[in-house]
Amino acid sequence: MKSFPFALVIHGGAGAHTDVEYKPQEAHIRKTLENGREWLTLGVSALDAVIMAVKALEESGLYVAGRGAAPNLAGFTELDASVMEGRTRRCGAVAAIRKVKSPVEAARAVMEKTSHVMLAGSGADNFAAEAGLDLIDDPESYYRPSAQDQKAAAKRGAELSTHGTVGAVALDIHGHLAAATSTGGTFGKRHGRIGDTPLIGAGTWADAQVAISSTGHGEYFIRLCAAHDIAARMEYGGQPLRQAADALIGSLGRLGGDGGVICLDKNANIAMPYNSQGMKRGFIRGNEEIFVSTF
């Protein structure tokens, strides 16, 4: 059988802002990154690897997402998550959930143990219950935005001045592709706000040819279809990988939009526009040097 190049990109956000320091996130990126050449070296499915590096960026509280959501303006942190294998396009997702510890692996279970696609507030509680995920006892306590994150939205105060989804995507050894996405939404959010990461094709795709990951102020993504648009510029108009990627981008910032994308297609070419001031992002592509930046 055939050996792919095998690649992993993952991202910690487009919020970033140039006047705070984000090394701690960057040191965890590299070592999720780390983590993933393993995997994908033993040969773990893109869709593991992916759900692997997004249930690290969610537990280490560093990140808009997992144990690092900040509270909705009704006091309490409502999480979205999705995944998207794309060798069967089957996918996932979770929305406006409040008590299980890792998102992505709801979505996950969704996408597995389900017939749908999108569950939903309690109703996405308890059936992560039911599926036997990690669940959390005290919400109030368990969830800490990161201190980068905190003097961010304390310098800034308005809505939607502060976001940080997280996101995988990968190509593993078999050459299949995988996407996932997870976020606690936008600082200062409407209670059952609920933004592009959950939703196929706005905040992640992935198909035979390419896998997305979106990042940055979700309305605007869900108004371009942003993840599924890079992936049909590829397929109907022919553009390659970055020309597409970029091209999102352009139209996202004409809408008035800011964010960015991690992108991988089929022959481990990676994409990661953005046109926020910052994007926490990095990579691994077989033996190549791990790649970790932020600005």
Second form
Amino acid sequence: MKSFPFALVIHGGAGAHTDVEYKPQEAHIRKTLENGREWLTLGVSALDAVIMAVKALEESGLYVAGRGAAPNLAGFTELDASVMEGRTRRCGAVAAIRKVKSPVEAARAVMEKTSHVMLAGSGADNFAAEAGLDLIDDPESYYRPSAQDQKAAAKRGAELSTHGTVGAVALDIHGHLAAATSTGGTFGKRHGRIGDTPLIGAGTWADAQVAISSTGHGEYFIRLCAAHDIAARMEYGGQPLRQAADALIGSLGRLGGDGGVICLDKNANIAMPYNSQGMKRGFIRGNEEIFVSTF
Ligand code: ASP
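Switch from the form predicted alone to the form predicted in complex with ligand ASP and give that structure.
Full complex below, order starting with the chain above.
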């Protein structure tokens, strides 16, 4: 059987600020990528790899996702996540959930255990409980918003919300792609606000050709249908990955938005453009040296 060059690309959010250090996040991204190399070498599917990577990022409390999520203006956390498998175009998402430890696992459960693509609010929380996912007993003691991300948010000023989503895209040795994204949303968001992260085509996309995960000011990513826009430029416009990804970031800037995307195509080409000050990111590809950087 032909085996393909595997790759895993992850991001820890585009809400990075040049005055702030992101050493803990960079070390954690490196560790997650090392684990990812082992999983993919063993033949784990792209779908499993992105779920395991995003779950590790969520659990760490180092990013604005999962355990690191910050409360909304009403004082409590609401989380969003989505996942998509390229070969089958199966996908699942959850929005504004409050009780689940791993939003990305809840998104996968929606994909695999229901006939729906997205569940929101208490219905999604109840579904996750029925599906046997780990729940949060005491939100007060569970959440640990990262000091670095809060500092970055403060530096950007009260009028601008900032962000620190996590995401992963993977290509497995069978040549299949998948993408997943998870977030606590933007700092200072309203109760009920849902961003791009759980929206298939905006925050997350995977097809047979390319997998994409977005991070940034979600409202702009929704208006651009950002992740799918990159795939469409490749599919209908014949653009190579990097050109398509750069074009999307160009459109984002012209609209007044900021953020970045991680993209991986079926030939293991990688693009990670952003127009924010930084984006915590990294990748492994086959036996190449690990790449990790924020700026
Ligand atoms: N895109 C996310 C949202 O708007 C935030 C982020 O990427 O950090 O909810």
